[in-house]
Every structure is written in structure tokens, then in C-alpha cells.
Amino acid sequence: MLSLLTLCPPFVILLWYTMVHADGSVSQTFDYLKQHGLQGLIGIWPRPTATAWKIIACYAAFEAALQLLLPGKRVEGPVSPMGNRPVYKANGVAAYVVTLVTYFGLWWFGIFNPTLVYDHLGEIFSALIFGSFVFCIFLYIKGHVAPSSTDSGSSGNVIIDFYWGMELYPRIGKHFDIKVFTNCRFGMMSWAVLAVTYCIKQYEVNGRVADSMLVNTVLMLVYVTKFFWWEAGYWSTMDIAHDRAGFYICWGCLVWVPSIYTSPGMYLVNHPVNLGTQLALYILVAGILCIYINYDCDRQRQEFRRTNGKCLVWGKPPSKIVASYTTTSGETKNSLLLTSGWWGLSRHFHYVPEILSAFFWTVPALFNHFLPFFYVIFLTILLFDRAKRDDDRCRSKYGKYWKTYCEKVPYRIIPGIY
């Protein structure tokens, strides 16, 4: 654990250098640090600057805003484990629309290039490691001596407060949700703003965007679209209802999000490859295709979840287990476990679409180099650790019903294999 906070900035650092200053070959990189040892590393981290400096400040004060004023329908999120329901203000499509409107009309009217964002990009991630370590430094003080609500508290262990978090809920008052500001609105936000960036990168350097670029940006553009689509959604998983904000989800949103999963575009800014028509196209509809299948697991659980099962799953009536389950504070409960539909081929199948969605938003860089499929395999890794989480917090929940639903659904995620 405290390797991951030691290795993480220096990592995206490197990453930036390799995409950016070094061809995108890992092996330059390598020699490079090989020769000169620390110092080496110590050079090519850039300083923080000023202009980084305001161009997050504006970007963050922008959204922060965004979530605040935009209008947007109330949504209950799932109960907490010490019996609080956090309500939120769904308006992400909003906030994605107008951000991205925004954002295109000051490059077009000449207000502001995207470019400098390119420009400064290893300033802006050198400000994002620390500003956002800070941050986290906040938000451990802030659950020691100013809890939001009742689910919070210490595990009596600094590193493990810190980097898993002391909240659940964390606020700024009642209506700033700090968790979907750092998850959604700044995390996945800045994914859909930087794949624009690189492009439009792009088309100012060499005059055109290549068709290996136009894939990668409108994939990654149909994902977060999709994302936003489905925030309400977002907020039951894993990530919000179950995790703390601390550095594990809170910087690893605000830094590893924009530098991490936009990398396969920042790859192709210096590295234009010519996939042909219908190479392009046959690459962008199966993204789509994934990226629809995995939006309709989602959707398909969410429905059955809204209305207590009484729906139609792939044209049929689903397929269920009642499970209940005991609260912290004593009281009995049941829980519906959805066994068919894409529910029925595993238990986290949504997972497969979403890797094979990543793959597809990388494939047109092609495989010259290994490192713009760096993000590829991380959210393998990270995925499947989230399912092995996931199976572990229910068998301690459902007991003898997650051993029944596991004997239905007998594969975690890749129906027939694993």
C-alpha cells in the first residue's frame, strides 16, 4: 500500500516523458534512467507553473459550478451500511454538454487554444500530483474532526485512514458532494476534455486529423457520453457507495483519470498512424458495440433494481434470488440478485465489454510500441481486483444466498473461463 503512494506520481511522470519526449518507447526511458539514476528522473519532472497552476483552477472552478447551479432531478443513492441515503443532483449530462460546448466555442472563436493544455501537460499532471496530495491531506483531517454524516471513522492505522479514506459521503456543506466533484465532474470530465485536446493537437500541427486519432477520440467520446448518460448509476457501484474517499479513489481520479486513461490519445498526437476506411470503421463499431453492451448490463440491472424485479429481461421474466441480509445496526433486510439477462453469463460480466471497448480505443496506435496498451492492461488488473473485492464484501453480506447465487451463476467474469 505504501508502495502505491510513492510509485504512482513518478509513473505518470514517466509516462507523460515517454509519450511525449520519447517516442512513446519505453526502452529510451529506461536507458535514459538507467545512465542517470535519480537525477535523471529529478530532470525531466516538470515544475508546476503558473500557467498550469490557472489553467486547473479555472477548469475545476468551472465545474465545481457546474454541479452546484446546473438544474438536475433528485436521485436517492443506495442506503449506507450505518443506514444514511445520500440524495444528489443528477445534471452530469448538463455539465458534459456544456463543458464540451464551452470548451469547443473558446478554441473556435479563438478565446482560448486547447493546444496550451497540450503545451503545458506535464506542468498541469506535476501540479495535479501534488495539489491533489494536498487535497487528500484535506480530506483525512476533514473525517477526523468534521464528518459529513455517521458513516466515517478510523481504522486506527494513519496510512491505511489516508489512503482508503476516512468518509463515505464526504461535503462541503449539504450540497457539495466531493466524491462525484473528484470522480465525476473533474475525473471523468477531464477524459472527455483531453481526448478534444489531443486532437485538436492534432489537426494544428500537421493541418488534418488522422483516422486513427477521429477513432480513438470518438470512442473515448461515446464512453464518457455514456458514462454521464448513466451517472445516477455510477453512484450506486462500488466506487461511491462502498469505497472512502481517500487517496485510492479521490487522487487517483483527479490524476491518474486524466493522465492514465487518455494516454492511448496522447500517444497518437506525435504518432498519426493511417488505419484506412474501413479498417477505421470496422474498429469503431465494434467499440460502439461494447461500449453499448456494456451501458446495457448497467441498464438492464438497474431496471430490475427499480422495479423490484417486476420487468422483462431479454423479453422473459427475470430470473432471481431473494436474498436478505442483517444491517450493522440489527435490522433484517432483502436484496434482489439478478441471474439472467447479461446477468445470468456471469457476475461481472459488464467488465468484458468494457476492457474489449479500452482495446478498441487503442488498437488504431497499432503495436509499435507497448505503452499506449499500459492503460489497457491496468483496467484488466484493476477490474478484476474490483470483482474479487465485489464477491468478497456479498458472500459476507448474503451468506448462504451467495453461496446459492454463485452456484447459478457460476463464473465471475468471462463466461466459461474465469
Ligand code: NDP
Given for the second form:
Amino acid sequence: MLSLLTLCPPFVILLWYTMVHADGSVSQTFDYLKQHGLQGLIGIWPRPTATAWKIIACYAAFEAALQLLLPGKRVEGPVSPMGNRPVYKANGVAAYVVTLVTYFGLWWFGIFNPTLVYDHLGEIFSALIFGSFVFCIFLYIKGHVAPSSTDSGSSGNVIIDFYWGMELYPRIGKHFDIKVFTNCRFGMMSWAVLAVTYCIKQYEVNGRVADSMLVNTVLMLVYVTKFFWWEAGYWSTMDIAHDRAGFYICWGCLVWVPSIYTSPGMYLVNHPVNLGTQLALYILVAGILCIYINYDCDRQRQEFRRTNGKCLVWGKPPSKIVASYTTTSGETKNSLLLTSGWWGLSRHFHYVPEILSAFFWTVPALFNHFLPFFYVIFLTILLFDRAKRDDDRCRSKYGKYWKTYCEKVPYRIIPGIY
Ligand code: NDP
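Mind sharing the form predicted together with this ligand? What's above is the form predicted on its own.
After this comes the whole thing, all chains and molecules, with the earlier chain placed first.
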């Protein structure tokens, strides 16, 4: 089902159209489509204009340059299934700060107005849909003719190779990591850039920014800041360490993140809800708390692995399982599984605050329309599916050790319920 959703470019365009041109009302868009059918969809589908391509090209080139040129600490990723250890340059925070300061600077000094991005948003999404497809063809060909490491291979089926990808760590040259670019520097960075864009658009149209928009933007920026702060940790998660660079993940990062993940802010541009200071503050604090807990879950697991279990978890020595497994090259290795702290509450507790944070940056839109909540619902389905996928993968990797973990920590996501 998720795969079908990510394969659904018309949905991206319809969501944008509904938010920007149909007052956020799904029924208004539905009536329009009922009346005009496929021709109506073609009619509202924006063509990728030269302006849209220029905006995307400048942004992508800028982010690629920052990724390559900014200094950063050398970080080693986790051992891959083929026994390789990819090396990265951790300069995400610097790239994030330079990006936002440059964007604000361009606006402040009248060099580039971010409202241009909002005004061409449909064309930009349309160009991204097309461009990411071409980019994935490039990845497919590269996987066949010039793989960057032994963590690559064909399933023998063209469609599966294109969809799931061929390479785990594709690179251009030795240093330009393609997944760091698509997932972090293009996808996640665009989330922050678009959140700021929506805020500026509302300011330029109304002369002020509503408290609902402020809460939404601040929470999204705190979330993305947390992401870049922890970016090196992200390089050892499923997206990077297990999912290959194919259409599934690249399309998600290049199209789905900029359009769907930012959509509550897109809605608020034309719906400046006034919450009042007290309610706005409650939502803001609750959202920040959830983002912090999500961060702390990831940090706890990482710190535990980094110190080989020689750390304190919630003030006590951690309880753990030493799990051995065999790599695809036949080597036997050990991993530690944490069974206390957040990781003792449930096996994927970190998804609870992740979903709640998304709820808190969406709820300022209140409940007049369903569409702003689409991302929260999508995320809930995504993470429940992901928890199952991850459990299945860990079960086949760790065998009896995973079974022991499941006996010790029986709930998958919500303690006491699921
Ligand atoms: P993680 O990769 O962080 O965690 C899962 C992996 O951790 C497992 O595959 C296993 O890998 C290892 N592991 C599992 N249990 C334990 C344990 N008890 N102790 C130590 N290691 C363990 O998960 P995600 O990639 O799903 O999540 C990372 C972050 O990204 C989270 O904050 C999540 O909320 C967020 N996220 C956000 C999404 C969004 O769209 N907004 C989507 C997905 C994630 P190993 O093989 O190394 O043992």
C-alpha cells in the first residue's frame, strides 16, 4: 500500500492543488474531478517551467557544493552486509545553518524573494516528479555499469532493480555520497526551506504571521534542526544502512518529503488560524517535548552502541543482549541490543513521539479540513509498517537472540497495547 502511495504523482499534484487553489477542501477538488474527469486532472497539472527548473538546479547545486566543500568530522557508518564500512564527512549542521542564513539573507537584502518558490510550487513539484524519475534511471544504469562498492547487485528483475535499487552506498567519485545528498541535503533540507517559505509568503500577503503558522514553522524547524544535529546517527538507520538507492527511497526523498511532509504549512499559508498565546504555547511546548523524546531515544541507542554498552541509561548500567549474527560474506559478528531505557518500553518506542510531534505541528490548522492531517496519518501507517519490516529483518538477522529480546520487551510500538 505504501509503495502504491509513493508511486502516486497525481496525488502530490492534487494535494498541492487542493491546498493552494481549492481552499484545502478535498470535497471541492473531488467535485471538480467528478465534473471534468481525467481532462480536469491534466488541466490542473502544472507544466515544469524554466523558472521551476532553475530554482531546483540552483538549490541542488548549492546543497551539493556545501556537502562537498564544508569541513566536517570523519564518521564511519555501520558495517554493511558485505562487510564494508562507509566513511562520511559530518557537515550537516554547517550546511543547514549556511542554507537558512543564505535563504534569509537573499530575502532580507531583496536579492531573491522566497514567495517566488511558493508561487511556482506546483511547477516545482511537477519538475521534481519528472526529474527524480530520470535520476533513478541514472542510478539504475550506474548500479549496472559502475557500482561504487561490493554492496551492490541485481535481483535479475529490471523492475525490482529500478524500484528497490541496486547499490547500498552509491557515490560519485570517492567523496560525494548520493544517498546523503538525496535523503539529507535535498529532501530534509527542502523541508526546512519550504517551512520558512510558507511563513514568508503568509507575511508578505497579510503583513503578519499568524500564531498557528509560527507554531507550525518553529516545530518543523526544531525537528529538522534535530535531524541535522543527529545526521551522523541517521547514517546508521534503515534508510541508509539497509535500503538500497532506488526509486522507492529516492522518489520519497526528492518528491514526497518536499510536498507531503511540508503540507500542513502549505495549508496554513491561506488559513491564518489565530490560536491565542496560551494555546499556541501549550502546543509548542508539547511538540518540542515530543521531538526531544524522539531525539533521546535515537541518542540512547547510539550512545549504547558507541560505548559498547559501557554507558548509563536513565542513570543505571544498561540491560542488554549480546546477539551474534553472520554477514552475507560469512563472517560472524556481535551486536548489542539494548533492553532498558526507551528501548525497554517497546521495541520501536521512538515512533510514538515521532507521530505525536507531527500531530502537534499540524493541530494549529485545527479541524476544519482533513487534508492537513494527511501527513500524520501517512506517517502512522509508514511507521507501523516500518516497525514490522524492521522486526522481520532483525528476526532473520539475529534469530534466537531477537526472540529473547521479544520475550523481554514484548510490545512492538505502544507499551501495553501493541
Ligand atoms: P533505527 O534504524 O534507528 O532503529 C532500528 C535498528 O536499530 C534495527 O534495524 C537494529 O539495527 C537496531 N536495533 C533494534 N533494536 C535495538 C536495540 N534494542 N538496541 C540496539 N539496537 C537496536 O530506526 P529507524 O530508521 O526507523 O528510525 C530512526 C529515526 O528516524 C527515528 O527517530 C524515527 O522516528 C525517524 N524516522 C522518521 C521517518 C519520517 O518519515 N518522518 C521515517 C522513518 C524513521 P542493527 O541491524 O544495527 O541491529
